[in-house]
Partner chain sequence: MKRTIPLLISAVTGFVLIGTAFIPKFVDWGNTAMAWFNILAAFAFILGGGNLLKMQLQKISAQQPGWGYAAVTLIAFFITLFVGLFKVGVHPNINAAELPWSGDFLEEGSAFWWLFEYIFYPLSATMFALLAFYISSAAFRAFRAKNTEATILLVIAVIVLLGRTYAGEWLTGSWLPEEPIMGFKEVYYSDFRLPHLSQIIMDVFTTPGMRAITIGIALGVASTSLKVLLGVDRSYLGSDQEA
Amino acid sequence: MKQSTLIWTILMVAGGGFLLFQTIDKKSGRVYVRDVPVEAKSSVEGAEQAVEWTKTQVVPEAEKDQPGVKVGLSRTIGLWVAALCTLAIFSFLYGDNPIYKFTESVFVGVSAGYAMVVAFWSEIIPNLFGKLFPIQARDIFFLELNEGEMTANLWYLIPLAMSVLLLLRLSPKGSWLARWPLAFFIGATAGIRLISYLEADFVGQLQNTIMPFVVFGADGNWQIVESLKNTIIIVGVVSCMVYFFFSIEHEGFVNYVSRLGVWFLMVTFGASFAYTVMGRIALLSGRLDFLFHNWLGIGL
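Coordinates of the preceding sequence alone, form predicted alone:
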């Protein structure tokens, strides 16, 4: 047996033993719940009636000995599935393996299914079915529609037909028909994004760059820090623009300014990369907190 394999085997056995000890001795990995009665009254005039049901409320582990508190089997199973899936994703640190691939496929499939269900109930039902068949949408899906929305809008037959054509991409013979709605969606999306980009990014950048070199406060005093910040921003923007100005030779003074722009660009890229790394570390911290706190019951 290789030395690396032996080390990983020992670590895995030790980790499994620790989990078994935590589960048996500390009774961790369990979700405690309590049944809470809920009562609601109908808001429809002339048909007032009370409706009662029971919902399950998760309680902290410190309240597990209180009356009415029990172990929630379904939530406990969900906790273990989430924890084992997290460990399966972490197994990529050992290398690309079948467990990681299986978990990754499950995660992608569940995410796609969840997004499809959300889009169906939040977009297709209210914005398409509710516009074409408002009476049926109100009676079947309980959509809250005004009196002016109870008439079918036949203009929505166009997006319905384009959606059906888009699904023909799955058909070997009719896949070419999907190019027309796909071209329309790409063009419309690009146009909408272009306008929002010009308004929120391009114009915003110009507005944020137009600033005074020297800043005075309301009392007439010179604001040194604000003036220095504005000067650095203006010098950075101008030097970066000079670096991307290739119509002239970067020699002499222009060369020094363009090299200063390179330094500003490197600092900007480094800050963006650090921000991305911080986001990934925050995700890792969240999963570790879930494993140690929610699953193993170990306080950090």
The other form holds:
Amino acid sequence: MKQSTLIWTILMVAGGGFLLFQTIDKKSGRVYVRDVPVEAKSSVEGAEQAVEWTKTQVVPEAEKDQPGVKVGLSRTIGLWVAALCTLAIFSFLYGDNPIYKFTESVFVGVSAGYAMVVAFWSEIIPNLFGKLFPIQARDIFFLELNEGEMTANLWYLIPLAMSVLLLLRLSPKGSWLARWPLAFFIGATAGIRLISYLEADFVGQLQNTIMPFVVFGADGNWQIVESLKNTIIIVGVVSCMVYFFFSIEHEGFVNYVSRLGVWFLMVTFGASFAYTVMGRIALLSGRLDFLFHNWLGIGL
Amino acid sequence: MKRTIPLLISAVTGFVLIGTAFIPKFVDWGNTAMAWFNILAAFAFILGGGNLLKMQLQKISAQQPGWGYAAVTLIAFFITLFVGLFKVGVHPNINAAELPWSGDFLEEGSAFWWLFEYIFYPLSATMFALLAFYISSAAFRAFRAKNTEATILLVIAVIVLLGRTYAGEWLTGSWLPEEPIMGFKEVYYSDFRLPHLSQIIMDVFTTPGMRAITIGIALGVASTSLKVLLGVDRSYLGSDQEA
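Form predicted alone already given; the form predicted together with the partner chain follows:
Full complex below, order starting with the chain above.
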């Protein structure tokens, strides 16, 4: 056995032993729930109360000895599955391994299925089926529709037809027909983006940059710090724009200005990098908090 | 015809949506186009699922290396699809008890919610968290103060990183007093504490760079959109051989 394999095996066994100890002795890795009765009424006027059921409510571990509180089996299994999935992904740090590949495959499958289900229930049913067959949509799926929306809108046959054409992309012979909905997609994106980017980003940013070099307060005094801030921002934006202006040679004075622009850009990239790192570290600490606090029950 | 009709569709759709910003009469048309766009986007997810299915089945039938993982993907895909589409474990809406499909598909306690809460979310969060290790290791290897620009980037990154954590307060919180610097009534020694310095960098020095980049992106998007709508850029249609 290789030395590294031996070390990892010992670590894994020790980790497994610790988990067993935590689970059996400390009773960690459990989710406690309480049953809450739900009374449901019929949507049909005059009908009597139709169904009753119970839903489970998660309770803090401190209340586990109270009456009516029990271990929620599905949530406890879920907690363990989530923890083992987290560890399986972290196992990639040791190297590409079958456990990671298995979990990655599960992730791909679940993600694709999740996206399809969300698209189906949140878009296709209310906004396509609901427009074409409003009465059925109300009677089957309990879509809350206004009186004016109760007649079928046949214009929605066009997106339905385009959607079918889009799915033809998977067919070897009819895939060229998928260009039509794709063209609609591209055209709509271009149309929306053209206006929104020009309005919010181009004009908006220019407007925000047009500000006074010299700032005076309400009492008439010269606000040195505010003036300096504005000057830095204006000079910075102009110098960065000069750097991005490639139609003239960056020589002489232009070269100095564009060099200043590069410095401003470096400050931006440095700060952006720091923010990205911090975002990832925050996610990492979130996962570690889940493993130690939620799963193992170790207070942090 | 294979290329003309798509060009026409994209031009008409795009210009109608542009027109909604200038002509009030077009506003309803724009809203309708947006609703259609959202429906097509939803079908694009179904297309994506179908494509995944096709690729994984090809992998399995050809018994390519790692075909077992393709089978795992398919099983996970079908289970998610089944529990989500059939709303397994979802109770009816509280106001429509006789309609079994009236409940929310993401209702807490349902099978689909379980898959999201205990598989999808932990896996996606951990995948992104894993990048923390690689981004740090890449930075450690790549960051060198070789010239002025690299030094600025390095110094700013360190200041912002320290300033946005407790380390910044711990390093500079105590020995920089809250007293004005001699000759400047508005500037205090405490302004040079790392958290404050980091805030100033974000507010004053990062803004120009972000603004210039944003303006550049906006101009780029506008010109690319116009090229697409006028039919100058047809790359999205692919080649004729593809059809």
